[in-house]
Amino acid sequence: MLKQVKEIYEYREMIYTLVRKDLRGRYKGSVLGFMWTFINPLFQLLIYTLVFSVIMRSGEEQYYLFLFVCLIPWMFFSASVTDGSTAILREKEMIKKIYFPRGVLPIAAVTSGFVNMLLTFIVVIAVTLISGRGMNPVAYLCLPLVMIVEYLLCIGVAFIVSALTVYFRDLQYILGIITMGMQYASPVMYRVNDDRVPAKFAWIFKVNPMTSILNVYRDILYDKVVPNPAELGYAFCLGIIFIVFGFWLFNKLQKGFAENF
């Protein structure tokens, strides 16, 4: 495994390509080009805001606030899901052509994911400041960790879903429907001790990888707080364990790529 980590190691201008190719040619033909970045969470989080906070009412004070500093995360891993399923067959003819370690294509995916998650939360810190919230230094501190721990997780989950999709095609549409299921089974929206979560359903969220790290960001961005070292350990031993399974899982499973394209 060593070796492989060595060589994708090696690769690196190659990530570094893929992804400023991605970031340049996502929005690329639009009016309002690279504006959809921070244009999309704003429009979700004016409609989660407008259901949760008029139609639905939400105890929460500042509830858009209480929202945002979650979905921009969330969104990350989501696209990090059902981009990365794809990473592979999406490059398939470049697969055929050349040689380089397939596991690049995943972690690009997931790297320019997590870049556009770095540039949104410049909207999700100034939304904070704006807000009259505050913020606590200390806490911020442990919000690079945090990133970090969801980037690696993402990567871990990016690497499983991209092999398992070149074997089952079907996955990549399945997967679009589960991450909208997590999401509700995610402290996104509401906390895990909420009232309306019933507890015979509080399973779900301990079982959920995102659980922690979510609570994470909305202890430092949202309740000011240092968070739980308990917890952002839990959070960084999930994202060990998820890239550790999926670098495996993916090494394994490579050797029968070009037989399924």
Contents of the next structure:
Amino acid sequence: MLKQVKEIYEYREMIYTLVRKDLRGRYKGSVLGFMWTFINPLFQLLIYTLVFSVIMRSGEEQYYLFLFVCLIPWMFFSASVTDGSTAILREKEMIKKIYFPRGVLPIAAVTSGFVNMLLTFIVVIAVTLISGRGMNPVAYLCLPLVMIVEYLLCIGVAFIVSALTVYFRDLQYILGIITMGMQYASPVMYRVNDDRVPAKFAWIFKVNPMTSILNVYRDILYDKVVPNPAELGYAFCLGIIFIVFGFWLFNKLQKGFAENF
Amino acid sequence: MDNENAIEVKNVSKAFKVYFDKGTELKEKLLFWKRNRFENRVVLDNISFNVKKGEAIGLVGRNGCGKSTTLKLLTKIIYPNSGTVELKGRVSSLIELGAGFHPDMSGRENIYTNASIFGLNRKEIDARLDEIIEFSELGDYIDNPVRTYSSGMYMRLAFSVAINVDADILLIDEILAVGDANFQAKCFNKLREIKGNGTTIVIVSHSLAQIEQICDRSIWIKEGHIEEMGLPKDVHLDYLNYMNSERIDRKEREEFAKINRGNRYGSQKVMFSDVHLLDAEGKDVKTIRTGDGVTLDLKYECKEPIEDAVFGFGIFRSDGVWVYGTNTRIDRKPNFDIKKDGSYVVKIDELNLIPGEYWMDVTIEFGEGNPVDYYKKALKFEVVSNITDVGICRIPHEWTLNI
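Now that we've seen the form predicted alone, could you pull up the form predicted together with the partner chain?
Next comes the full complex, and the chain you just saw is listed first.
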């Protein structure tokens, strides 16, 4: 397995070019081009602000921010699952004809989503500061940590779903439904300990690997507290488990890729 | 793995599942799970070979014999069902040219994309960039988007990247058809240079002449096993011989009656019963290398005696050009009569014909050109060579240059 890791490292330039190609190609031909990366979340935020502070008032002060600091990391996760599931299928012509460590494809798919999230975070942080929410500098130091943990988890998940989808094509559509459901079994829209969440459903939140990560994001950005080390540590372990298991499974399954298209 | 070897293939077998009705969707899998019948088609059956460092080998064989599968196993695109494939060093493959090219990006940017798929990092690509651009002959076009390129320019760029990777092992599948004649010659020279630098090369090609010019060894794969391995020139002759005999046999069976009726005339008092072309070792051949020695071996049956008989033969090119003809009278052999069954041989020390397809007529006459058995197209054969001289026959010659 170490050999495979080393090989992927040797192909880092390929990951880089794939990510660049994806990011540059995304808004190709549009007038505003790359600006859409910022305009999109900005308007999304504007709509949430309107809806949740005028129509659907919530118990949380500044609910739009409460929602937004978790929604952006969640969207990165959900994009990693859906884009990741087709990462291998999309490049089947290349896989049939040329060798490269197949692992670079899901890694590149997740990385371009990650870069997109980082850019969106410029908007998130700017709005938190402007809206008068303020910041806790010590807590902010943990932000890169939780981002890396989420990145690892997403790569792990993408390894698993990209490899399985080759053998079982329906998975890409099933995953779309699963991630949609998972969003409501996560702390994106309400706190896990919210009164409205029945105690007998609490286990669903525990099963969701994103729960701890989202809690940490909210601690840092919304509640302005240094996240609980145990929660961050748990999330980190989960990330490691996913990436190790994912990579192991991926390497098992990748041998048959070229024959299953 | 032996230190001298760059590639070791040991007892490799590969079978593909050919589904009669394959379902990859959930619905199909659930509904038709009984219908998932398949047939195991064995493409490679227990093959083993080694390639030494710096050696160039060619894989030859008819379509579907498993040579491209072998190449795919070497590149690790697919994996064997049993056996092992080991390669040492960086592998570059000229199987798919221009992988990952993006039409909207410039030639220069695509060099980075394409080269990165071969596992080069930025520094390594930077170091090769000038050489790649120069080799591609694209000049100022290099900064234009690839979608504006002609297909020739596209292939030239793709080939330039692949060949400048500086791999330890280079795998090539039918690629030397890139660009115009000049560029092909340039690619070929580059390939020689690469080989000279100690790169191990494996080529799959139907152009045997190309393999002979580059490779030290040829492997003939027939129906999933290695039929023969050795010097390209020897292997190719056997391979062509096999291919021609298959083809000619088929044609002969179809045309047998026609040949006998339409291509044979004369009084038929004496008739050829057996016509063979033999090589130096006495084996029946249908393929000859320019300059090889052959023997024409003929048997005849005598139904009625004839006097003052004359044997002859003529060689024709497939387009009907009469290349050569002679008989026992022209060659001033003593006169003779035929009274019973017999045979004769004609030994040709050097058959200096230019590569192509030929046929041979054999004749028995009597007196002044009265046909007894005039057997047209009695034999068909092919001449091959790795020298590309032109005309009808190769005239022995020597150059002395005083420059």
